[in-house]
Each structure stands twice: as C-alpha cells, then as structure tokens.
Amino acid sequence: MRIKPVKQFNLALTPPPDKSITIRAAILGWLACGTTEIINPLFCGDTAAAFDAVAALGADVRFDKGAMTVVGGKIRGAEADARNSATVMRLLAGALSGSDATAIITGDASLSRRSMKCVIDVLTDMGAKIESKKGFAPLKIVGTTLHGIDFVPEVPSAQVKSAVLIAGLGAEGRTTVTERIKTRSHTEDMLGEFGADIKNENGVITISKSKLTGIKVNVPGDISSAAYPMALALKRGFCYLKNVGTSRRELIDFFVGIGGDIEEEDRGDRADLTVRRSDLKPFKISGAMSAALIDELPLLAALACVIEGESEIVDAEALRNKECDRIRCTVLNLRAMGADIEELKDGFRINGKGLKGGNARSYGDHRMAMSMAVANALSDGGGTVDDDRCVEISYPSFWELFV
C-alpha cells in the first residue's frame, strides 16, 4: 500500500465499534443465561473469531439487522479457533477452566507463536488442567473445579486479569486481582452489568461465584481505532469523530496534556470529538499510562518523531509479546524512515527530528501496519506498507483515511 505525504487532513467519520467490548460481550453472553443483544458490534477478523468460537462451544449466535444475539448458558466440549486473537484465546481459557467440558483452543500461525504461559500459570494456580506445547497453543483444557486465589500481576495485562476474573465466576471461594498498575476495565465493568458478584475498590477487584444473565450491550466507537485519525488531525488539520467510547479516555487526556486541541461533546459513556491541528509538546509515557495506552504506543512513537524534542516511552515491555515484537519492529521501521529512535528494554527514546518516509513492514501485525501508515503520511516523502490486509482483523476500513 502506497501512502502519500498528507499536507492537509480533513475528515468526519465514525470510528469502528470497539473490538474489546464486542469480544467480551460475545464471551460473557455465551456464559450468561438467556439472550444477550449486541447492538453496533464490530465485524472484523478478531470478533468473527469470538462469535464463531462461542458458537462452537455451545452458544446460539445469530445476526439480525445489524445486531448480534447470543443465547448462552450452555458450555459444550469442542474445538474452537481463536485465529489471530490472543484476547479470545485467553478469555476462553478462563471460561473453560472451571466448566464441565473438555475443549481445545487453537490459533493461527501468528497466535501460535505467542506465549500463553502467563495465563496458563495463573489458571493452573486456581486448579485448572491445561495442556499446551510448552506454553504455546493449541491449549487443551479439561474443565474442573477451581478455587479462588489472590492474584497480583507481575506484568500489567488486561487479558490475563480478564481470564482470572472470568475463571472466578465458577471458582469456590473468593478471587481477587490486585493491580499495582491499572489496566483497561472493560471486563470487570461488563461482569457487573451481567450480574456478577464483583467489587472494584482501590485497585482490588474481588469476584465470587456468580451466575450471569443476558443483557443488551450497545457498543461505542473504538478509541484505539480513533487514535489514527486523531494523530493525523493533530499534525495536519482537522477531524470530527462521532460516537467514540470514553470509558478508556486516557488517550484523549494524553493528547490534551501534550497540547492537543480536542473539543469533546459528552454523551455518557461516549463522546463526539473535534480534533484540530495543534502545537504538540514532547512527552514521557510510563507506569499506568503505558499500560492504559499499550495498543497505541507504536503510533505514539511514530508521532513523537514529528514533535520537536526528546520523547520517551517506558514500562511497556508487554509490547514484545504482541503479534510481533512491537518495540523492535517499531524501531526498525522508524529508523528506516529516518527517525532518531533508540530501542530500550521496555520502550523507546525518540529525538523528534522529522521523518523522510520509506518502505515499512507490517510483520503481519495490524497495529504495526496502521502506525507505520500514519508515520509515512506524516513524513516528507511518504512510502509504503507491505501488507494492507492485516488491518482487517481490527479496522477493515482503515485505508479509507488516505483516499
């Protein structure tokens, strides 16, 4: 895909529905008694994997006039394919571990290279019986009786936290997750909406054995997808974004904090955003902010290259176990585009001197492809991204930003 330098960016759009919420609605709907209606779901590779997986495992999944219904309450043994989605694989592992079923969760070649040891180890501590290939998929899960644990994650991970909380639904006793660094709260928020006995106080999430009941889930626009047009607008012009979910509003606050001109029309758990060209300041991202913005960090590294001054992103070692090593691959791509960027063990240090552009590799990673497309759009000469199809797993209409 050829990306030309963008001199003036002016666009009004509604970003794709939130992928994380769509996946969780499908999985919790499968576990819940009754019908869950998912309004405005995202249809992409990862969410298709979630819908097909829960259908294989016992849910009745139907599409009706732009919405999905999931009739749950039944878990059966089967083989389910998570395809490219680590979220689907890890959350299913949590759900199946305390069930009465024996199931196998597979993934595509990329997902099968990503370690699942982080979730296997903690679920095993709860009593789960999980077989794997030295911590890699496929996972064979023999459902059994689980017991609650007190879990303090060593590395911040919303996916691992979610697997533990979902396993806690069927575990004997109480399960707690104590987050030293807060991660996105979609799972605990939605579990409460589905009727789970769950509390979240001062970073300590406690869940007890619970039954879920189907609900209606109205999915807002995905802030992670909105990040790309927002970055383009902040440097090159203007965009108006409708229906953006704000339950994860750290990205909005971050952009405003570095000088971004963002006007927000509040609509409860979502907002309409007006983003204008701004004089952005260099920044440092660390700690809880790194965890909150983990999916956006390659994009923010690219953005830092066109902000004068030194920026730094640290405490993001989790990037190394994504679809690719996003630290190493971001550095390789941006250096090839002329960036002054240093690879750190847990992030990047960038001296913002601009980008000349060039040929970028996606490494089969949707967020790498999209981040490098924006980098080329903000560069002097533009360039290419070698794989335009990998974005379909999260943002199928992404390339329309550059038409």
The other form holds:
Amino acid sequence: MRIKPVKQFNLALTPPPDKSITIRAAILGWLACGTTEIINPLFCGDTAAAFDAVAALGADVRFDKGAMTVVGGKIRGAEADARNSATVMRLLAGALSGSDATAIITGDASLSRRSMKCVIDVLTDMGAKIESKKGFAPLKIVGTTLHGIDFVPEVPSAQVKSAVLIAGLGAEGRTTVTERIKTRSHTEDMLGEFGADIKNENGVITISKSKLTGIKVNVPGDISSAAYPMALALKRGFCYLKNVGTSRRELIDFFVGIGGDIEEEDRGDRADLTVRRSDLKPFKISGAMSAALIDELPLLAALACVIEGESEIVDAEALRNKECDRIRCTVLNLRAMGADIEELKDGFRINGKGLKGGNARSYGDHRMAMSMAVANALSDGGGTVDDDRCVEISYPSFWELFV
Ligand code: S3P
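Starting from the form predicted on its own above, please write out the structure of the form predicted in complex with shikimate-3-phosphate (S3P).
Full assembly next; the chain just shown is listed first.
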C-alpha cells in the first residue's frame, strides 16, 4: 500500500467496534445460560476466531440483522482455532481448565510463536491440566476441578487476569486478583453484568463460583482503532469520531496532557470526540501509563518522531511478545523512514526531528502496519507498507482513512 504525505486531514467517522469487548461477549456468551445478544459487534479476523472457536466448543452462534447472538451454557470437547488472537487463546484456556471437557486450542504461525507460559503457570497453580509444546500452542486442556487462588500478577496483563477470573468462575473457593498496575477492566465489568459473584475493591478483584446468564451487550467503538485518525487529526487537521468507548480513556487524557485539542461529548460508557490540529509537546510514558496504552505505543513512537524534542517510552517490555517484537520492529521501520530513535530494552527514546518517509514492513502485525501507515502519512515524502491485508485482524476498513 502506498501512502502519500497527508497535508490536510478532515474526517467524520464511527470507528470500528471494540475488539476486546466483542471477544469477551462471545466467550462469556458461550459460558452463560440463555441468549447473549451482541449489538454492534466487530467483524474482523480476531473476532471471527472468537465466534468460530466458541461455536466449535458448543455455543450456537448466529448472525441476525447486524447483531450476533450466542446461545451458551454447554461446553463441548473439540479442537478450536484461536488463529492470530492471544486474547482468544488465553481466555479460552481459562474457561476450559475447569470444564468437564477435553479440548485443544491451536493458533496460526504467529500465535504459535508467542509464549503461553503466563497463563499455563497460573492456571496450573489453580489445578489445571494443560499440555503444551514447552509453553507454546497447541494447548491441550483436560478439564478438571480447580481451586481458587490469590494471584498478584508480576507483569500487568489483561489477558492473564481474564483467564484467571474466568477460571475462578468454576473453581472451588474464592479467587482474587490483585493488580499493582491496572489493565483494561472489561472482563471483571462484563462478568458482573453476566451475573457473576464478583467484586472489585480498589484493584482487588474477588470472584466466587457462579453461573452466568446471557445478556445484551452493546459494543462501543474501539479507542485503539480511533487512535490512528486521532493522531492524524492532531497533526494535520480535524476529525469527528462517534461512539468511542471511554472505559479505556487513558489515550484521550494522554493526548490532552501533551497539548491535544479534544472535545468530548459524554454518553456514559462512550463519547463523541472532536479532535483538532494542536501544538503537541514531547512526552514521557512509563509505569501504569505504558500498561494502559500498550496497544497504542508503536503509533505514539511514530507520533513522537514528528513532535520536536525528546520523547521516551519505557516500562513496555510486554511489547516484545505481541504479534511481532513491537519494540525492535518499530525501531527498524521508523529508522528506515529517517527517525532518530534509540531501542531501549523496554521501550524507545526518540529525538523528534520529522520523518522523510520510506518503505515499512508490517511483520504480519496489524498494529505495526497501521502505525507505520500513519508515520508515512505524517512524513515529508510518504512511502509504503508492505502488507495491506493484515489490518483485517482488527480494523478492516483502515485504508479508507487515506482515500
Ligand atoms: C488485550 C490485552 C492486551 C492487548 C491486547 C488485547 C485484551 O494484552 O495488548 O491487544 O483484550 O485483553 P495483554 O493483556 O497481554 O497486555
């Protein structure tokens, strides 16, 4: 895909629905008795993997007039393919560990190179029986009786937290997860809505054995996808974004904090955003903020290249175990576009001097492709991104931002 430098960006759009929420609605809908209706679901590679996997594992999944319905309450032993989605694989592992079924979860070549030890170890502590290839997929899960644990994650991860909480649903006794660094709260919030016996007191989440009941889930727009037009608007003009989910609102606060002009029309768990060209300041992202913005960091590294001054992103070692090594690959790409960027063990240091543009590689990673497309759009000369199809994993209509 060829990307021309964008001089003026003016767009009104509704960003794609939230991927994390759609995946959780599919999985919790499968575990719940009765019908879960998912309004405004995301249709993309990762959510297709979630719907197909739960269908293979016993749910009745239907598409009707723009909504998905999942009739759940039955877990069938089968082989399910999480494809490219670590969220699907890790959450399914949590759900299957305490079931009566034996199941195998496979993944595509990229997912099979990502370690699943983080979930295998903690679920094994709960009594789970999981066979793997030295911590890598495929995972064979022999459902058994689990017991609750008190889990304090070393590394912040919404996926691992979610696997433990979902396993805790069927475990004997109480399970607690105490997060030192907060991650997205969709699983605990949604488990409550599905009727689980769960409470969250200042970051200590406690769940006890519960039955779920199907509900209606209305999915807001995905802020991680909205991030791309927001970055373009902040540097090159204007955008109006409708229906953006604000339960992960740290990105909005971050942009405002570095000088971004963002107007927010609040609608409860979502908002309409007006984003205007702004004089952005260089920034430092660390600690809890790095965890909250984990999926946006390659984009923010690209943005830092076109903000004059030194910016730094640290405490983001988790980026090395995403769809690609997002630290190494971001550095290689941005350097090829003329950036002054240093690779740190857990992030980047950037001396913002502008970008000349160039040929970027996606490394098969949707967020790498989209972040580097924005980098080329904000560069002097533009350039290319080698694989335009990988955006289908989370944002199938992404290239429409550039027409
Ligand atoms: C996700 C959690 C994050 C994120 C991923 C989606 C989720 O991963 O990177 O894209 O839906 O729970 P970690 O939990 O491993 O940080």
